[in-house]
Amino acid sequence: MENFVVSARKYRPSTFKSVVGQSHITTTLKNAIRNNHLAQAFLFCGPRGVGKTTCARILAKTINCQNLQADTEPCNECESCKSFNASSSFNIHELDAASNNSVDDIRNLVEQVRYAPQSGKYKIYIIDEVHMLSNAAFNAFLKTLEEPPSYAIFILATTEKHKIIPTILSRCQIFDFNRIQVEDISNHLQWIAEKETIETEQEALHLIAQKADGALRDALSIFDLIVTFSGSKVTYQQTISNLHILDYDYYFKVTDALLQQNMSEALLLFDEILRQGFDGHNFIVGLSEHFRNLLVCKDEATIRLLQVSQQIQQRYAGQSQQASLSFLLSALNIASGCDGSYKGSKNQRLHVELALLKMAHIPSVINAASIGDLNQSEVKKKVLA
């Protein structure tokens, strides 16, 4: 039987076109190389999930490649590119600061500095989560870091940039990784599905992607996982029941119920919801940034900001045109007075029922407004005349 690798493995970048959602870093490094303008020390820093050691990897690879392509990219064929990509490369050097940050660690690390490449233009150190390094490691490192032989050039990768000392960050040129976008995420699952012969759901994809919350690496597990659960297929309905996630639908169902001023339809969604095993607190959010989706499909200049599929921005717009801007102002505010207070609630279940009572009868009170300000409008109209 052959092992499974993980798709975070199996599919993870080799070349510098193949990184996704950093195109700002890739062509800054690429243009590095080409001109020879390469740092003696480079900071990747960012939240996880988002490419910084695997950059690391292939710029490393890169600088050594003896046969660079036009693009600035390695060709994968010389002695270097094959022994990197076996793993087997004198030349590359990884070390995890999150088991070796003492002083020692550092002081062998400096030991191995010394000593020049036997084949290959270049040393390369990768430090990975090198804000775990202690204050003495940091300082035992900083004159290294400074003046490198021409031979060596570091690589730091880390989470929490504002760990580092000052004088480490001085030393360092800093690239900022993003959190990569959804819709970038979702080609890119659907790519590796393509490649996989496995069929998907626009819709399920797309959810995945807002889950990993801008980590590929995440998005990837996540997909692994429903793939485990549903076999060659993964649809939107197995997705949201594998991460136990509320459908669009009830948001949908329950606003409906809202806007008909029908209070018993809203309670009973409510019950079927908390009966499915979902928290009271999470269908609030949920509700809260429904609203507000809607608010932002009230306007054409902002609908690009709803990151969901094609189906569901359509189910949006259209659900937004039944909604007032003064209704979706108001549910909103009450929504989130409910988010804010529901942990101090002693009885939760109660404190979402009222506010989705005090939501039901928004319509009747702008109604209200509304005839109040046309009688008053009248009032004048006869003083007037």
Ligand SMILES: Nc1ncnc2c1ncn2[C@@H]1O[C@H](COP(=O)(O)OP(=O)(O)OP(=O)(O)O)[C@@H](O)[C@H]1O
Second form
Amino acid sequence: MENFVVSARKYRPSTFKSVVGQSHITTTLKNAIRNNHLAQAFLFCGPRGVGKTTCARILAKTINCQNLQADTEPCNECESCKSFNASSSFNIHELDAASNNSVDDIRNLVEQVRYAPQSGKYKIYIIDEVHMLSNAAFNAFLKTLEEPPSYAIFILATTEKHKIIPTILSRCQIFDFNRIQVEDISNHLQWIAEKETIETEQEALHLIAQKADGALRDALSIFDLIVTFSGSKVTYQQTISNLHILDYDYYFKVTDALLQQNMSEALLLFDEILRQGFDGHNFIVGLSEHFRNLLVCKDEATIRLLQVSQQIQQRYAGQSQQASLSFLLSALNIASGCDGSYKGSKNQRLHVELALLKMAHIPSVINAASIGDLNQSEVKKKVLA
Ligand SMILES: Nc1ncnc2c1ncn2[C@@H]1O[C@H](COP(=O)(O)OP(=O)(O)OP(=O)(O)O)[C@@H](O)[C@H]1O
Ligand SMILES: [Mg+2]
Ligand SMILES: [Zn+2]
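Next, report the structure of the form predicted together with the named molecule; the form predicted on its own has already been given.
Every component of the complex follows; first up is the chain already shown.
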């Protein structure tokens, strides 16, 4: 049997163009390579799992490639690229500052920098989690960073830019990596699923992408987990039960009940949700998000803020038409009030139930108000007549 390799490693991009959602960075890097305008020190910062180490490696490989492609991508075939890909290159040095953060580690590195590369143009030093270096190590490093030999390039990577001392920051060209959009993550998962001949439901991938909160590595790990659990088909139902996420169907049903002022139905649904082991607080937060989604459907201009799969967009649009703007605003208001005071409440179940009852009451309040308006305008008409 073939050894299982986690998707995050198996599908680590090996060219700039296969990096997802960071085109502002890859384009700039490619331009710099093409125009021979490379800085000697880079700082890659941004959230975890978005491609910092990946881009550092691609950059390292590209600038040493002996057969650079017309689109400034590495060829992946020359000797240099091959040895990079097999992690056996002498020109790339990776130091994990999380575990090698002493002055001696940095001194070792500085010592190595003094020797020119034996083959290839550049020697590249990637220092990951650079914020973990001790102060003394930072200081030992400063001099080299300021005046490195012409063949040395440093790529520092960190998730915590604010912990880097200004003297280092000012010596580096800084690149801020983005969190990756749900849509981009979901498309990337789809691409991997096709390669692995795994059948997927779009909604399942969307859910995984949402759960990953912008980190592609997290998305790939969750994906692997669900594939392990469910085999060659990844369905929405399996995904929600695996990730213990409340089915959005419930939010639609609860909202329907509220719109029809059906208090008992709303309370019974909430009871069912609790009995399935879901938490009241998560429910109210999820319900707020559901209202928010209905709200953004109200306007063509904001519809793109709806980050759900295409199949379910229709459903949001449908329910959004049934719910008036006043209902949604008032319901959101009640839900966020409930969310804010949930932790302090002694009877949390009742707290949510009360919020639901208030929400179910909104349509009649709106009705009464509009009848009141009508009456007033009738009165006005009469007065004016
Ligand atoms: N932008 C991206 N495009 C494609 N794949 C990505 C991207 N970002 C992350 N990945 C996937 O996630 C894995 C980990 O990415 P990488 O090591 O580059 O993240 P990182 O930003 O260095 O994270 P950390 O801060 O945790 O070190 C990669 O092997 C790749 O499979
Ligand atoms: Mg990294
Ligand atoms: Zn090459």
